[in-house]
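The form predicted on its own is given below as one chain in structure tokens.
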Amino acid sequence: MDLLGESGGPVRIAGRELGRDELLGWASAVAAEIRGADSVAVHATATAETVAAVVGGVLAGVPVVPLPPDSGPAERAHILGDSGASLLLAAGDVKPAEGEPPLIPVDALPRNGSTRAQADAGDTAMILYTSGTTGAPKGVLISRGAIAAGLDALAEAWAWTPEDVLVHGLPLFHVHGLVLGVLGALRVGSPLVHTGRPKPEAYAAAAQDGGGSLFFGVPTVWSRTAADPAAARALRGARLLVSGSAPLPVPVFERLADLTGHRPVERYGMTETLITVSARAGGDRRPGYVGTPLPGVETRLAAEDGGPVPRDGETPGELHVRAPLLFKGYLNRPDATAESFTGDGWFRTGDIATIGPDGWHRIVGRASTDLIKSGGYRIGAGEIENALLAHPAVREAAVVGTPHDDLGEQVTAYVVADGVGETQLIDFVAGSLSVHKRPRVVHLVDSLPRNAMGKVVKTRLTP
């Protein structure tokens, strides 16, 4: 099964441009070097070498294991050992540590290869490792057919065509930056401009000088863009701004819409499911909501006892998904794979959501950290975070449940703000939400711990 489109525009990454023929020739040379390997690791920097290496794996029909370049020695050793990668693809200046697979210096390979293996839709295209917040990262097996189905559904939802110029600066070891942001452009046939880093000024330059029309970002990127009015206004000529990988705060949505003239498209997915729910290019876009299921995707909500949850837009439940773009399972983890599915075949996302009568989904947060059970109430952390962010002095906010002798859990907030006190913030939230949802404690902090995709790591929150 071929994941790449028949034709397409160039790829520009960190200022270096590759025409499609040059990229395919280079990737074909990579494919010739790795053909027959069980899997290969790619030192996934934001470089042309990474793109050539990943596409080479696609052409060879060899599973690719993206390796975060900033991973520590223990995480790196775990990913390489668990995946069984027999080769490491990187630029020649990368020196493998003792015990790591031998290096294939991608930058030393020719640009005129012609290798292209046959592969089935069910074959594994990538082994993507989860963040490992509850233990060692697990290898998620993503098939070629799942990637193709997911990208085709998004192309339809976002009216994504070869006439677009995709712009982003996201890391190339996650679904967002790599699968959507590289393979998506190559499958659709649109030119790609990767800015190296997702800086507002780089996005603005790509809009003005590079003809960027479709922009991908995570909430941190859009928050920084909204705080830079000149950069934000430069995006007025774009066609679509897409936000994902974490909830986009409502105040950021509204400020971005005001400055750019675009109401952002939000979408929802995870490594195991790719993108399953999204707002549409030609439809409504609601702040705080991630849209409706893509074609072929089914969703439902389940209560803690497994029973159904009404689609009333208010009652939260765990989001379950059934779709042709689900992962094949966790590598070498049959028990974990079995536990992640219900008895009737639905994938348990671990995310808490509400679904309205019209099918619109709102993600409340993770069941493990974002569903707070306080005094008999079930409270979503995301709603309180948005309420805090509506205060003009608040720059960042994260809400968790912490132990309370009487309530079971209390609503506790960690806030980055200027010139405002704990009591003022508690009263501010109580003025817009139900009293039981107000924070009982507010910790004013200098910053919030985040991972490479800009998500707050709530397990690392400390006063």
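Computed from a predicted model, the values in this text were never measured in an experiment. Numbering follows the first chain given and starts at 1. What changes on going to the form predicted together with methylmalonyl-coenzyme A (MCA):
- Figure legend: rigid-body motion between the two forms; of the candidates E422, R76, S368, N112, the hinge maps to S368.
- Two rigid parts make up the chain, and between the two forms the smaller of them rotates against the larger by 138 degrees on C-alpha superposition.
What would the structure be for the form predicted together with methylmalonyl-coenzyme A (MCA), rather than the form predicted on its own?
Below you will find a single chain and nothing else.
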């Protein structure tokens, strides 16, 4: 099955513009290099090389494993080792570390390839690494069919057509920036302007000079835009502003609506489920609500004992979803895959929601304090605790998300340690994990609050 649409506009990224034919010719040359591989890793900078490499994987029918380019050595080694990727696709100036797969220098490949392989809807297109509450990130297996179904549902919900010009500056190693933001444009056929980073002034310039009509951002991007009236006003000519990956604060929704003249469309999803719930281009948009299920998606709420929860718009429960766009499972983790589904086949999102009689969903929180959302990034407390505990001076560590005006939540660590300072610990974590996983705040404390079983009670953590 084909993931890409039959025709489409150019991709502009990092100051380069690739026409459709040039992109497909280049990606086909990548496909010729990787054909038959079990999976390939892509050093996923926001560049044309990344787009060509990912599309090359799609054309070759080879699963792509995007590597966050700033991931520290421990995280990178885990992703490469766990995925078993046999090749690394990157620009030629990237030097693989010892033990890493051999490099295919994407920039050195010709732009006139023609390799295409047959692939089925059930074949894995992407393996996206995402954090759980404990341990190292898990590889989420996403099929071609799920991506196609997810993108088609969004195109319908947002009236997204080749007439749109999609603009965003999100990272190319998550569902938001890569699946929606690159494959979405290539499937729908709309031109894409990637702004490098998602800065308000870059969005404003793309609206005015690039004809941008459809804009994607995480709430941090929209809150920064709302704080920059000149940039926000430049978006008045847009068609649709879409927010997702984390809760959009109501005051940001309202300020953005005042300045841009657009009530943003909010949508909710996960790496494991793609986007499942959204407001519609042609319908109502309500601050604080993420909309109604996309075509083909079923949702329900479950109480703590698994029992049903009324759809009264008030009673919260854990959100469960069932849909053709769900993931195939976690790579090498049948136990974790089984645990994430109920006995009757629904995926447990771990998010707490309400559903109104009219079907509108509101996300009110998460079941676990151990998953943090900072700037739209999903961060597992356990992974950071383990990184801190690797420091010889650290005896105990507990990590939580605390409110942050710009990022939604910030990573905050409580640490029992001897003779080490806060900054040293932040730098130590930065030495093994990605930039956004570094604690912003470290509290050195004498002890951690524990219950009778000896388990840390995170709700009782205070500086």
